[in-house]
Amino acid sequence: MKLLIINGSPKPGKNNTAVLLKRFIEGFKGTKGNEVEIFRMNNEQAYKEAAIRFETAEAVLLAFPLYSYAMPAGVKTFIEELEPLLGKCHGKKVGFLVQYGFIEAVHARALETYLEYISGMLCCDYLGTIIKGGCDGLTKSEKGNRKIRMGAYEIGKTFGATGCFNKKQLDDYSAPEVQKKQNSFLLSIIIKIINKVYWEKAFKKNGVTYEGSFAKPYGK
């Protein structure tokens, strides 16, 4: 199989999306005969070029980070470039990879539904969406977050061997779906400590009092 991978991260240098893709590709290429074309999409001209490559590709994996519960603006622009292909992509396999800093998978579920809908509008064979939270800092260390990296490798390996995503494998990889109550309690304590140590230091450095940080100069 020849797979077109489109990296839609807007970051010009190293990015967490590329880290996951690297391991996915290693797993995918574990099956003899599989080929990969990687296309970097982070400027206006690239969005148009990506749409052209999408049209002729046998299978496509679109990967990008989640920003404020939505895709980056550039990825949305790329999808809009696909409008002439609506209803014309029969037999084309399309999958997605979405990564972000929050731990829980629930943050990407609304977007996942949208991606499946778009795939249907194009008449593509929807493979599924690889969702993984907790991906902040993947670029800082090759040894860090080994479980996250290996998960991407295993999904790529399965896809390379079968031509499909395994739903159970995707669900297991994206876990936890929501945060446990005790974790919420611990997180609230950690946030208070961060606010106390980090932000008060930042306020002092910039001549702002803690009370002053709540000022609403444009409020009524």
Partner chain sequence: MKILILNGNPKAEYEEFDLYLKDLQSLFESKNHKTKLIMLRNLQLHDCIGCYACWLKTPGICFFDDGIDEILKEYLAADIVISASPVIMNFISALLKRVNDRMLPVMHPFLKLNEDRMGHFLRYSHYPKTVLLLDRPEGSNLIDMVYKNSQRGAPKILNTKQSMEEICNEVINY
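Please show me the structure of the same protein in the form predicted in complex with the partner chain, now that we have looked at it in the form predicted on its own.
Next up is only this chain, free of partner chains and other molecules.
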């Protein structure tokens, strides 16, 4: 299979979406004869170009970070470019990969419903949506987050071999759906540690104090 992968991360350089894609592609290429075309999309010209490539592709994976519980504005611009293709994409396979910082899968579920709906409107064969939280900072350590990387590899491998996403595999990868009540004490401690060693360290490195990080430049 020839797969067009569109990376809709708005970041100019390194991005967490690309880290997951890299592993997914390794898995996908494990099956002989599979080919990948990667297209990076983060400017007006690229949204138009991506829509042209989408039209002729046999199978597409659209990957992006979750912004405000939905697709980033740039990815929405691309989706608007697809309007002339509504009802015209019979036989085209389309899948999605959505990654973000919060750990739980629930944050992307409503968007997933939208992505499935719009795939249907285009008359594409909807493959599914790979949802993965806890992905903030993937670009920072090549060795950490092994489970997150390997999960993407395994999903790519399955897709490469079968041409489909396996629902159970996606659900296992996305877990937890929400946090269980009995874990809330432990989780609140983990969150405090993340705030301290991840966020606080990051702003202090820029000379921003703890109090300064709470600045209210435009209001109360």
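Quick caveat, the model's predicted, so the values are computed rather than measured. Numbering follows the first chain given and starts at 1. What we label the rigid core is the largest C-alpha set whose atoms superpose within 1.5 Å from one form to the other.
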Cα displacement of Asn195 between these two forms reaching 2 Å, rigid core superposed = yes
When you overlay the rigid core, is the Cα of Gly212 off by 2 Å or more between these two forms?
-> yes
